[in-house]
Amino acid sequence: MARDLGELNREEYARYKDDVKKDGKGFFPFAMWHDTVMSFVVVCLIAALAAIWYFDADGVEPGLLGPWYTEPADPGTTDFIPRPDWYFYFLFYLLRIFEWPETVFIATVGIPTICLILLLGLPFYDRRRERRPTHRPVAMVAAVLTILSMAVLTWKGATAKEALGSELLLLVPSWAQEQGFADDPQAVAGAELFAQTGCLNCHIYLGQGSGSLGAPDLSEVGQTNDTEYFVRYLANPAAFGNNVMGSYSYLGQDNLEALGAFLEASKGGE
């Protein structure tokens, strides 16, 4: 008669235990011992690099390591384009394949969260004794596709290109002729804070930009609202129920008034 599933992982239990008492060492001291020690040595490297860097650099002035601080940041600049840090550059390109709002869940929750279920079930539904590679024909061309996506996604999200400003300043003739405004001086101002002032981080016109964060499309925008309610808006867009979106009162108001009329003319185009 066939014995039950439990009987035989009782026995084999039983195999283990007794391989441990005449050959093997217990978890308790040898391989705690073993992890104390490598967790001293880690700590002991990371207090030496961190001295290291701490005597070697002199303020902004690099050492071995680096300098302690590097220039204040500048809040107005608009050369810079905010990266994440490297080991999370698959999960920023795969925002950009599935880009908002229809997909963005896909690439922020389901497809890491469902490698990170299969990950964790791994023990449960691969429960063979062979541990082989050359005999684990499917676990291993997982394995290899699954460093190979890392690999390109973290690569490409490395080399990934964005829109500078100054780059975008290049479009404004573009646009001022696309959307009728070429004449208007105060619209092409305003077209050009546009460009310089990062609203593409977040929106997009005329298929310019990222169209993050729910962010809507402005390439139409003037259709529906004047200059005078624009400038408003831009000043207080926590007024209007928007708390996603800054202030933008600090460009002023002649600033903000430019803005207002290049809103105003952003009506699709012809």
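Rigid core (definition): largest C-alpha set, two forms, superposition within 1.5 Å. These figures come from a predicted structure and were not determined experimentally. Positions refer to the first chain, counted from 1. What changes on going to the form predicted in complex with ligand HEC:
- T36 is among the residues whose C-alpha shifts by 2 Å or more between these two forms once the rigid core is aligned.
- Once the cores line up, the CA of Y250 ends up less than 2 angstroms apart between these two forms.
- After superposition on the rigid core, displacement of the C-alpha of P237 between these two forms stays below 2 Å.
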Given for the second form:
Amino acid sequence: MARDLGELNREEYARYKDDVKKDGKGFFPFAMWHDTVMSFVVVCLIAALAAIWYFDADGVEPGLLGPWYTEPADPGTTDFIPRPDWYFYFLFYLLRIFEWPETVFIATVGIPTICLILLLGLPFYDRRRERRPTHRPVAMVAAVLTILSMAVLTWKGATAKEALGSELLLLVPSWAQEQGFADDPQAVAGAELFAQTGCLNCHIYLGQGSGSLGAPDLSEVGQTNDTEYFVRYLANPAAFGNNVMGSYSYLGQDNLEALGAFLEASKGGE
Ligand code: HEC
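Following the display of the form predicted alone, present the structure of the form predicted in complex with ligand HEC.
Below, the chain from earlier opens the complete complex, with every other chain and molecule after it.
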């Protein structure tokens, strides 16, 4: 006759209490002393690293552990691609797989939350006492699949290629030809600015770029508005109810007019 689970649990609990009485050590002073020594070691290590960092470097001159500070960030730079730290590459790549806006929420909040809930619930739905890996096929397969998919996503995220502004610049002649503004130097200059100022991080233009954060495809935007409108729009998107796009007034009036001419010339091509 199999004994019921409650009886087994009571027996186990009694044995555990017994063990504690025989071989256990009190929290005070043993465990506390342990923790105190360990914490002290960690604090000393941090202090030592801080001292090495501080005394070995001098301003922007790096020492063993890097400089005190670096050059101020340049918000106008175009040859920098923002990327997460490597341990977020898998999430970063999930974002590239899912399309804005319908499924991005599922990817960034939904899937991680479901995984966390499954993990938190594990002690409640897997109550068998069996712990040998060979006797837990479901758990093992799930674990292997999780590790595998994270590894693949991390790898894909690490090797994902993103076009730099300078690479997108090579597309300008084909844009000019397709949209027919090749002999309008102002529009061409605007197209070059467009390629270099990160517009394609949000917008799509003739199949290039990423439609993220709800930004519209701009390939045919010139059908609805003109240069004068675009200049006002780019100088202050917030005034048009667009709080996602930052102001581009720092580019200066001439550049804004070039961008405007380029956008006006963008009527979708043949
Ligand atoms: C951070 C993301 C982001 C970047 C970068 C960005 N935009 Fe936008 N842009 C948007 C979003 C989102 C909208 C739509 C806002 C709305 O629908 O109200 C938009 C709207 C526009 C519109 C209006 C389209 C229309 O049909 O009225 C134009 C024009 C435009 N962007 C041009 C640009 C240009 C040019 C650049 C680069 C200099 C740029 N954007 C950079 C997010 C961005």
